[in-house]
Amino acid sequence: MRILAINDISCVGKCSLTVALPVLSACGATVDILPTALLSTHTGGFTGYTFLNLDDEMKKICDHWETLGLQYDVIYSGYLGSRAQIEFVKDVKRRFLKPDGIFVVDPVLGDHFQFYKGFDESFAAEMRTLCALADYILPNDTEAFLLTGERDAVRALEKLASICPHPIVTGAETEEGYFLCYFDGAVKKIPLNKVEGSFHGAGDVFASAFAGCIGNGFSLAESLGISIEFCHRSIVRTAEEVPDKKYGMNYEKELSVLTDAFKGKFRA
């Protein structure tokens, strides 16, 4: 299986293509990367970092790439920074992905019901364009808010459904906490035990798993309770070891949830 990740390069702070790529290979994956943006720091909790767009570079990478004949089983997108590369995602897609490939979208747009430095409206507006063109959106909350305008995470999601087949809301917020999906024509609850903090990363530890094993063949319920699984895993074991969260998940030690469940799965 060869996969597609696009996303930013954030150098320190572990998210993003720094974990998409211990990830997804631990998934038996082949991965190759398209960088929308190389920052010093990822943004949440750091202050002075550097950041430079890639619009340019992802052109000609994928040029190459056109001669090379390169096509993939799944493409997963994360952070795009600007509405031109949500354009040029869609060209992506459409050059590279397998006619009966798999197409993720995490819409990276804020957190904690706020956008992102750098996002607004026009630019939810612009990423529902993308979202339409999905076989999976994995939007947190505050995401699933911006795109639907419904802070209810069940109405957002059930919103969600009339622009993508499979919406799944990551967090949604309850005393428990629980993760939110949409298939066989209704919601879908799937709790777990809250671990109180936040742990900056966890969106990719989650949407990188989950990109792996939808991938492999693993069905949707399958492939929610694995990522779920290794992203709570990871979450527990973060709390209690990292004293300083901004700079990321204790994944890797983790990362043998999903070596055990891939066992005899992996997809030619």
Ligand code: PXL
Second form
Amino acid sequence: MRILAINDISCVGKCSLTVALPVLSACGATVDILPTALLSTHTGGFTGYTFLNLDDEMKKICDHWETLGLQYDVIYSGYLGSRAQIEFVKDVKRRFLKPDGIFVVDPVLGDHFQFYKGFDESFAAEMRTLCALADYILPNDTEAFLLTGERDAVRALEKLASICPHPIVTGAETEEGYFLCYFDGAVKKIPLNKVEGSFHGAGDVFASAFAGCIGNGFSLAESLGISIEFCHRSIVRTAEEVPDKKYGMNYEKELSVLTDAFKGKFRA
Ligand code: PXL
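Cool, the form predicted on its own is there; where's the form predicted in complex with the ligand?
And the full complex, kicking off with our chain again.
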């Protein structure tokens, strides 16, 4: 299974491509990368970080790839550095996704009901147009709100289901409890064990595992089950081991959740 991960390289802080590469490799995938930006750290909690937008380089990289005839089973996009990049990713999907390939979009916009630095309403509106081309989207509760204007995660999910067949809202807090909700012909809910605290990079850990599972032929419910288990164990470990959560998740020693799940299951 060959997957293209489109995301930034944050050199420190364990998110985006530095997470996608090892996690997808543990899922047995051949992972190619299209970096969107190069940062000294991610933008969540660090100050003074460097940011190099790779808009022009992405175009050159893709023009070269076209001469190689590359085609992907899965394209998984995450952090995009500009509105122009969102447009470009639509083009990448058209050029490089196999006709029966799967397009997974993590619409990275924000957390704690706020935009990440550099993003705004017009960026969210553009991101919605990318979500409309996806088979699966994985917003957190904040992103579901920023995409739909609905604070209630289930109502947001219902709105998202009108633009994408399989929206998945990764953390919904209601009076009923804490759960992941997803749409698969109808709204479905999976209860989650909440660990107190904020875990930077959890969305990337989860989305990378999900893309690896769904691309390898696991069902939607199976893919969610495996990714939730992997992400939850990584969060528990991070809560115990990482004093400063902006340095990201200690997911590495939990990769066996994925390698075990994938025993005998790898697509060529
Ligand atoms: O994990 C999401 C993410 C990805 N990439 C960059 C970020 C963030 C969240 O802060 O800053 C650069």
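Positions refer to the first chain, counted from 1. No experiment lies behind these values; they were computed from the predicted model shown. For clarity, a rigid core is taken as the largest C-alpha set superposing within 1.5 Å between two forms.
Core-aligned CA deviation for Asp100 between these two forms: less than 2 Å.
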